[in-house]
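Here we start with a single chain on its own, the form predicted on its own, put down as structure tokens.
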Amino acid sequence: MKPIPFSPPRIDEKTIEAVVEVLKSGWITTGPKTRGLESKIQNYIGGGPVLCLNAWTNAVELVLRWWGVGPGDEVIIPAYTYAATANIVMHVGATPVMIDCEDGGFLIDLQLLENAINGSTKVIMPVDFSGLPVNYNAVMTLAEKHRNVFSPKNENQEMLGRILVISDAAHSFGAKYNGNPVGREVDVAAFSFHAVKNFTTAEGGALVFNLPLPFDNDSIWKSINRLALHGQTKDALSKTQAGQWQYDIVEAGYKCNMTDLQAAIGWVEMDRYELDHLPRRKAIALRYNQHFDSYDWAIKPVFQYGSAESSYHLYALRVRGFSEEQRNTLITHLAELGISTNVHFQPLPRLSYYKNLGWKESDYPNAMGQFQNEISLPIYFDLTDEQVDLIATSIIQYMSR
């Protein structure tokens, strides 16, 4: 049997003959294409001003420093989630407090949300799971609700009065919520546009600014543009114009900038994502329902809630009663078949790092729970129909034995 990829990237010719372009015009750094995949998101979201960069890791760690996150301050995120999430607030010295998942589900709980924020909490950061997006209207709704706990120490944070919202949409660009794509909804939104994303550039990330007046997002593009190019007031793009060669650094800033090569890939994928691609993984995971819909054992995920509908990032399955060690084993009986999954997530509590650091696992049993038997399928656009059914009907022939 031919082997099965988990996720691969969709590269074809119109992918290739976009890269071959850019390298032919000379320009391969931040330029036209970066701007121009900035806009063509701009226009789909229907949000604020739209920055490319390198990963949604740094992107959103530079949102934190500019909202002034540091030593002494309390960031809300899920325990159950990538590293990524809870590794930029280490990194600028702040602590991450790690609530457990909804019974029965992925996302956040908001009830512990609520009962997690208190003087030192500066940022709440909810993360969409498999492309499902959290209740944004919740979220904001507490950040608003807990104005009088809310403790500015700058002049970033008195303007907003309230705790930032920031949401880690990595799996969720082109996933709805009130009927449009999401990204509009909190004060900044993330996306990741890494290999494995429904929507890529090889490597990448982007923001996109919504913060309420007297807020000018148009600034916080610039400022935060500046930071991620050594806090330099001019990009490479800008310095080509005639005459315009000089620069200033006015903060010590960092390197995250994206590419034309990689904003090549993104053009191509933007200009076919909703009528394409996205139609295409929903048909697969509606495919799989099929099969598991009539077994007990098959947990399936959810793709719709209220006004909520998933990007189909992953078909994340799980199969009720199951150990992890079980879990584990139908993972390696399909790997020896030639089918690829994987897991999403190991809960933050139970990495070494964060384990060490005095988190404890016991401390969230939804999480572990959810994951000890959560085993993600193939689904990208390349996946044909025959071999979705070869998939799903190679674990319910592990099952039935």
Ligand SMILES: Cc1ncc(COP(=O)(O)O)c(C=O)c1O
Contents of the next structure:
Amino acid sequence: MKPIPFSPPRIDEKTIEAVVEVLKSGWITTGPKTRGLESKIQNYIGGGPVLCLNAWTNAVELVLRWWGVGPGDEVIIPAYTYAATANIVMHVGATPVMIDCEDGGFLIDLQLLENAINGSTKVIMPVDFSGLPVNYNAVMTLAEKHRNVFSPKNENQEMLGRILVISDAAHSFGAKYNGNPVGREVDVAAFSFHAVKNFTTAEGGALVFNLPLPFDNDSIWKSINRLALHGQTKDALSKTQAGQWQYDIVEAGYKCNMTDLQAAIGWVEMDRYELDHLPRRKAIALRYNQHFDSYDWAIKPVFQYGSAESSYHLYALRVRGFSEEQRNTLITHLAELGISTNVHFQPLPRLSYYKNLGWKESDYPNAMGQFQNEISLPIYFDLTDEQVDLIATSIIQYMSR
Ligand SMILES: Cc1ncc(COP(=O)(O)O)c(C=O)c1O
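Next up, can you give the form predicted in complex with the ligand of this protein, since the form predicted on its own came first?
Now the complete complex, all chains and molecules, led by this one.
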């Protein structure tokens, strides 16, 4: 049997041609393709201006820096996420406040989130795990409700007068909320275009700025774009035009721009994402569901609630009653058959770095419960129905033994 990879990117002749075109164009770093991808994404989402950078991680770290988050400040995040969500909080010297999952689900527990809000809270950053949007309305309502405890430290914080809400939408590009693609519901939405994500530019990420008036989101775009390029007053493309060499550096910025080579991959994806990519992912998820429907041991992932619909980024199956060891043995069995699977995620308190800083797994019973029997099955555009059937029946046969 041909091995089944976990999550290869959707690359075909169209993608290759698009990248080759940029390679031949004489301009390969940030330029018209990157700016064009931003416009395409903004048109798709219908929110504020979009800034594409080289990763979710660097993009959101810059937002934390722009917002002035630092020592003594707290950023509320879920314990059930990838390390990037917490690491950037450590980078800026602030404290991540990790919240357990809701009972029986992968998303952040909103009551525990609310209990954690205090005068040091500067940001709430929930995660759309597996592509399922969190209840953005509820999170925005909490930020509003606790205006009275917010203690601003700078002009921007004074102007907003409440906690900033950033969505870690690394998984949820193309997910729907109230019928629209997510990205316009919170102050800043942040997507990842990493190679394993639904929508990829190899590495990359995008920010959507939706701050309320009197904020000028175009000028926030400019500030963060400048911060992503050494604090330089002119971008590389403008600087290389004949006679345009002069520039200034107005702050000690960072370096995390997206290249046009990457953006070219995104152009191809954007044009077909709603047309065939998302529908295919959904069809795969529903096909797995059909296989597992009649088995009590299968806890199928949630793809919809209320007006929220997933981007079908992960098929996060859970096996009722399985211990971590039993789950790991199933993964090994599937690997022997040539089927690659994965686990999303090890809760942050389980990772050495955070454990050594004092976080305890025992404080996160729901997250540990979700983790121990979770197995992420392959889900990607080029996965065939036959492969889905093979993966599902391999698991069912294993369970019946
Ligand atoms: C939930 C979550 N947040 C953030 C990231 C970081 O994204 P990037 O690799 O684009 O920096 C990831 C990447 O896997 C993720 O899964």
